[in-house]
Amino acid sequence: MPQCELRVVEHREPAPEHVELLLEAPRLAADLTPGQFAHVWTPGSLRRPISFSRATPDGRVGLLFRVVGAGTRWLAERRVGDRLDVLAPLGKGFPTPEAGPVLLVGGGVGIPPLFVAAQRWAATHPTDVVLGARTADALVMADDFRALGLDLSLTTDDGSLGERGRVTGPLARWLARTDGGQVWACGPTPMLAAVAQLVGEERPCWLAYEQRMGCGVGACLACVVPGVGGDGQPEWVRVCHDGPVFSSRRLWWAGAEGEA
């Protein structure tokens, strides 16, 4: 489990209240899977677990977070030669996709570590993407993935960008008119759900679930969810530890109220 300080080379204000540091990590850059995850030393509270939003040829890695707390408006603080505290890289990520295409479906900050995943395979993969928000001001990273040449769906709840509705009508057109392929996808646990009822068990279908942490490497339990065990039946896994990429069928979604 690596600890290290990392320099910040660069601070970005994407979005309202979103913020993105660049940090100077050669090796993390080439080593890190997408999907994976920093724990970062916040003052006067546990670490952040934030998923990397960028690994560049240069050798820097990114971290874009959305200011909601004391200690994400303490890192929101930091400037270009400032010094975090990080462990990294944490989880496991995305595994490398099967042949055929890829569909990943980004919903808030869940969108970042999709962008990595976007970097490391779209050259290789046949790529749609699809980003959702609750509103224009909240979608980050979009030009990010057109940089790449990749086509966008995108969507808002309040239609003030893209297609008003949930990044579900999008994926469901998807699924209709592509035979096969593989779903990816990034956000809030009612989204996932949904994305995983509606993939259903003939495509495979790789979650990104967000959740808070304690330790980050799955001691103190602190961030189980439910999941479904080799023989079938619920049991309890770590988001840290066991995930937080995880195949949709190990996630349990009994009582989940589907939203995305």
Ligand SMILES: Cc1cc2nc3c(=O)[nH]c(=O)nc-3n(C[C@H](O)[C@H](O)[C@H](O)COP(=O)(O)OP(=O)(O)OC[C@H]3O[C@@H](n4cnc5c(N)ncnc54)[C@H](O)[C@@H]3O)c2cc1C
Contents of the next structure:
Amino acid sequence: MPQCELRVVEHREPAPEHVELLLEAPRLAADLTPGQFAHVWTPGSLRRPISFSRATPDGRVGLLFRVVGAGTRWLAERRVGDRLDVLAPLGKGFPTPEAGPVLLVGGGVGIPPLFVAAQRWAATHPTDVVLGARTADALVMADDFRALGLDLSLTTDDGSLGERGRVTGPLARWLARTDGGQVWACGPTPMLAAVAQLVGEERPCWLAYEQRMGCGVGACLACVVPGVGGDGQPEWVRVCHDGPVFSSRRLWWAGAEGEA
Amino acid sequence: MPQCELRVVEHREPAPEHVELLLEAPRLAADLTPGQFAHVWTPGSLRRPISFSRATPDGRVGLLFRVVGAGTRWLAERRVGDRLDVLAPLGKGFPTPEAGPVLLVGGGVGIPPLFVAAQRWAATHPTDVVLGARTADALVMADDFRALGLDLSLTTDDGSLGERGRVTGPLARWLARTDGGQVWACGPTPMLAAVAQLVGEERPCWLAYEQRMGCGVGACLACVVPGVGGDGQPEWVRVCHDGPVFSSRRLWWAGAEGEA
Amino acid sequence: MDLATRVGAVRLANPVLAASGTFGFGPEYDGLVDVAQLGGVAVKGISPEPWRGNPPPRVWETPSGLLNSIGLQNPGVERFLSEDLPYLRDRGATVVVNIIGRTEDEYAAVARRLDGERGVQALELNISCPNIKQGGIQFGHDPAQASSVTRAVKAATALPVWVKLSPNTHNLAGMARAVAAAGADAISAINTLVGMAIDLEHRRPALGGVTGGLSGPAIRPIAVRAVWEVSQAVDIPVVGMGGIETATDVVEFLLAGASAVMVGTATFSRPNAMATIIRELPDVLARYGFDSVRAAIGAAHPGRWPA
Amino acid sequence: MDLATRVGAVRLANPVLAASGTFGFGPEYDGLVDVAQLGGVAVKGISPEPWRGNPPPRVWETPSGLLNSIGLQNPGVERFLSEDLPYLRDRGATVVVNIIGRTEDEYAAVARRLDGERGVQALELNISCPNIKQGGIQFGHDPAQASSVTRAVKAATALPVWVKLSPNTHNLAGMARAVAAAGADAISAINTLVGMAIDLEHRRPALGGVTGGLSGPAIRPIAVRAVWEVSQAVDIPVVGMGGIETATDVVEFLLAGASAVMVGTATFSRPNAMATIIRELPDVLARYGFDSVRAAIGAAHPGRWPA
Ligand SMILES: Cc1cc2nc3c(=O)[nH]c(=O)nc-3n(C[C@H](O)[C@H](O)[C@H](O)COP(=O)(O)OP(=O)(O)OC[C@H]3O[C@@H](n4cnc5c(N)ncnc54)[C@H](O)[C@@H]3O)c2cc1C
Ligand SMILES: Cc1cc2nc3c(=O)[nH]c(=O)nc-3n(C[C@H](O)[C@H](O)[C@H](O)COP(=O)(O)OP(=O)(O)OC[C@H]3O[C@@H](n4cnc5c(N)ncnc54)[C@H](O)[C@@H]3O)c2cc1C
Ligand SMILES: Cc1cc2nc3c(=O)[nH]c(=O)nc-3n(C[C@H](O)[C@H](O)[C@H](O)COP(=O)(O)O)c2cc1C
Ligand SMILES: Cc1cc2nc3c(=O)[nH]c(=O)nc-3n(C[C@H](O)[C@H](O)[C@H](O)COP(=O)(O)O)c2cc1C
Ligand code: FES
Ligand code: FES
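Mind giving me the form predicted in complex with the ligand, seeing as the form predicted on its own was just shown?
Zooming out: every chain and molecule, the one shown earlier first.
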């Protein structure tokens, strides 16, 4: 988990208010586990956690983010040739899938880490993809998934693209028609809760979580969410170090507590 | 005393670690009194006071400063086309000189406001100029004064340019050889104290002071130096509003108190 | 959008006042700030006789903050009335006179002198300035003394009395309860925190007064917490301040429980800060679902948390 | 340049320690920070039994500052000893164990358990954390209670005891004198200030714990003042902290009277902050005319002002 200065080699705007920075980082591109993130320096007291959005064969990694505040605005202003100070790769990503089909369920800026997963495993595992967003404008990376030859189910809250509604619609249908398999999801916490509930306890379900972070490396205990301890009792788990990807069985679903 | 956004039209580096920004400001260029200053926005809690260094017939004013900290560093990075947010002109400048010779005594970055004075009055008043600095590198604007046809006495602490020593040497000689006249000075506070003492009470002596400022407009009472009240007793005077130019008679020389 | 608000009996066209000590008496900002458009102006602290204040340097910048050790220099109440008040009064500004004293009697003397003066809408009792050695400050953390000086001032004037609290205590709620019980009409919070900086080059404190008061965005979290605590401890209104720079900051203070706010340090950097805030406040309130200033006051208090 | 310093009997190779709660127990920063090169490491606050801490969100950024409400989550002293201490001990780090409790007995219990443990060089008594409701905090502003808990801990261990003070009081000097008289070997100053922020969108406090502790450069002027005050009030050494980011900041704390410093929040943004400071400290000391860390300690105190 080294600290490094990575050069920006491409600056894209895949959608309004969304920016993807491509960084030169051959070792990261090779070693990265899907779902891992970079803790990126921005001005102020804290870094910003951003998941990797892609890892290319020519040694680049991507960070795709929505501009929501001062930190992401500053990041969006970085230009080709600038260097980003990042701690990466951080956290535990998605596990190597078990045999059988995989469903990737991504919501909004939860989509990017799933694309890394698709890059890594779509060739060896039958993979379906459900992507959702509030509107067509915020549904990123669909073309990237298509370029891997994957079929996509798209949903938007307002019906401006794909099916009107939430990702849970296509998810429920996939669960109904598929035997076994596993579900990997990333998106807003309420979406993850809904996904976990629908998938239930039968099939493996892995979820990439968000929480406000301090250190990003497990030291400060800022980024906790409620998990289940070895004794079946609630215990805090750290998104930065124990996650951000957790088995749904490791998470405590009793209350909304911790769903920032 | 309006707040305005002035465009940078020229960026010069007259000496190492010194920058002069020329700003488009026709009204200021026409109305400015020598010794007045601009309170310039820089990032952080406070603006930075900088004296005007020149006012040109084609409607430009100058700010010449030494890079000493974060504020002046930020200012030094402004480029042609950028806009500066300034409050100007602020404070009371040098008065219109009385009949007779004028000696301008400038030290370091105290030199610039005296150049505005020379621009304004050298044509109508016999003017001599003493400029001093620590080293040749920090002695700015000598060529500007020469371009007005003025004779200069130069001093440097290390003798790297002109006479080795302080401005008080040439000043003492001028006082000895000149009947009447008046002395205008700007520079570090210890220099001003030495000038005031040498000139004494006989001749008018006007000094442009520095003090750490808050508001710059007379409201916060941050920028005080010890002055003499109407009753002959000490009273604080505000550099930003009552000055920065004071008659030496208005200042209290008893102690070092207030000599920041 | 309805920006009107009240601090007890004092009605304000909008909730944005200039904070004491940062706006002089108004004329200094002539041409830059139209005092009639502000919610009001709290003038520099006024004592019975002129005070000299501290030796310079009196200000020093810190990260997102400002240290000052003005030391409450002021012209005294008589010169304030004859020379300074007329500017604000003539322009119809809402004037809050910040008062200071070395003793209870001095506070009461200023209050008595201001009682009935045309153009003064309220008094703000500064029992919290960290910049004077004797007087003032000891009232700032002793509930009994704070209560007693409040009572003395209330007895000396019919004007509404706002008591300005110091954050340099662990017992803000206790202080608030004490002065409320003593008859305070409102509470101003907060004054500056005691801080200092060292001038490394000269190997001595950067400020002439050695320590100074810390203001600016650096202290905003402390100010928001103070407003939150005080507004839930007492029933009288709270005027919040500390590091406010934008309309968004104002909404944060309203939600924390402030009925009005003051802007201090921000004016140094942006003389038009208050005007900009007042212009942008309607949009920001609307963005967070409020249709008036009043609706936002205390809207983040526990009883009102959304499910 | 001689960077060595002492905090009482504890000798440090350099004056830069990691601040409690910001550096975990060391392994989290493995590969980023070499703990053996630091002056020392103050580990997360340790209680007799595990503590759960506060609900998230637990951090929120503020101007030049950080609010946290971790709530002292920790594994308890037994798991600390078996699982966490070995990493630091094996690398030869100087370890200061920050201890917390709900009662005097709990503090004493942790101290007693740590007494004689190999790899522990000192205890740091956290009587000042603003993030727990019962316990801890009330010691933070009552000299009598602070004195009593210090005495209890001293009686339970032969280890040097540093008492960490809260800035949320007007009586820092009194607190320092009380704990010094009770046998404290050093004073750590400061812990965080109580602050809060409102999440406007959700109309509720931004932190799960409602209020939190403010750290970072925003509080540096308050920390410098605290070190200044405390180091002149007592004869025991002071370990200064609050907003330190650079070697220049360290020199400011030394001149204010600190014998060593801790770096907390800065590590989040720049994990290499402490290493950079240690590397640059010799040059910065030299620039201001010092030939050792020891020469700079208290060099801005009144008795030593240059003429
Ligand atoms: C593991 C992880 C991976 C992420 N991956 C992505 C991604 O690939 N693309 C993307 O657009 N966003 C991602 N996010 C969210 C992203 O971190 C926030 O949008 C970003 O921190 C906002 O910073 P800001 O300064 O622009 O916004 P502000 O709202 O001004 O930030 C204020 C503070 O809150 C924190 N914060 C705000 N929103 C979030 C959030 N949703 N999660 C965690 N902290 C937050 C910020 O880090 C900062 O400390 C991820 C978050 C986590 C925890
Ligand atoms: C009326 C007046 C006119 C001035 N004219 C000039 C000029 O023409 N050219 C020039 O180079 N400098 C001039 N100065 C000094 C200039 O204001 C400072 O050099 C500048 O503010 C330093 O800012 P900084 O952020 O770079 O330095 P820092 O040292 O980081 O500044 C820290 C704080 O101290 C204040 N400060 C630092 N030095 C001074 C100083 N000498 N006087 C007042 N405040 C100070 C800053 O404004 C800031 O608030 C003038 C000062 C005054 C009062
Ligand atoms: C230079 C200066 C002078 C001040 N003078 C006074 C004063 O005379 N009386 C008072 O009650 N508060 C005084 N204050 C405190 C402010 O009114 C205000 O409470 C504090 O600065 C916090 O607000 P801010 O962060 O917006 O500046 C002063 C503050 C500053 C910066
Ligand atoms: C996330 C976080 C957790 C902290 N936990 C503790 C703690 O367990 N015990 C303690 O004494 N101080 C704790 N502190 C306070 C720091 O040790 C330090 O006193 C304070 O943050 C000021 O230093 P800084 O500004 O360099 O961070 C914590 C601070 C932070 C930011
Ligand atoms: S962010 Fe510090 S433990 Fe996760
Ligand atoms: S800087 Fe405010 S009065 Fe001069």
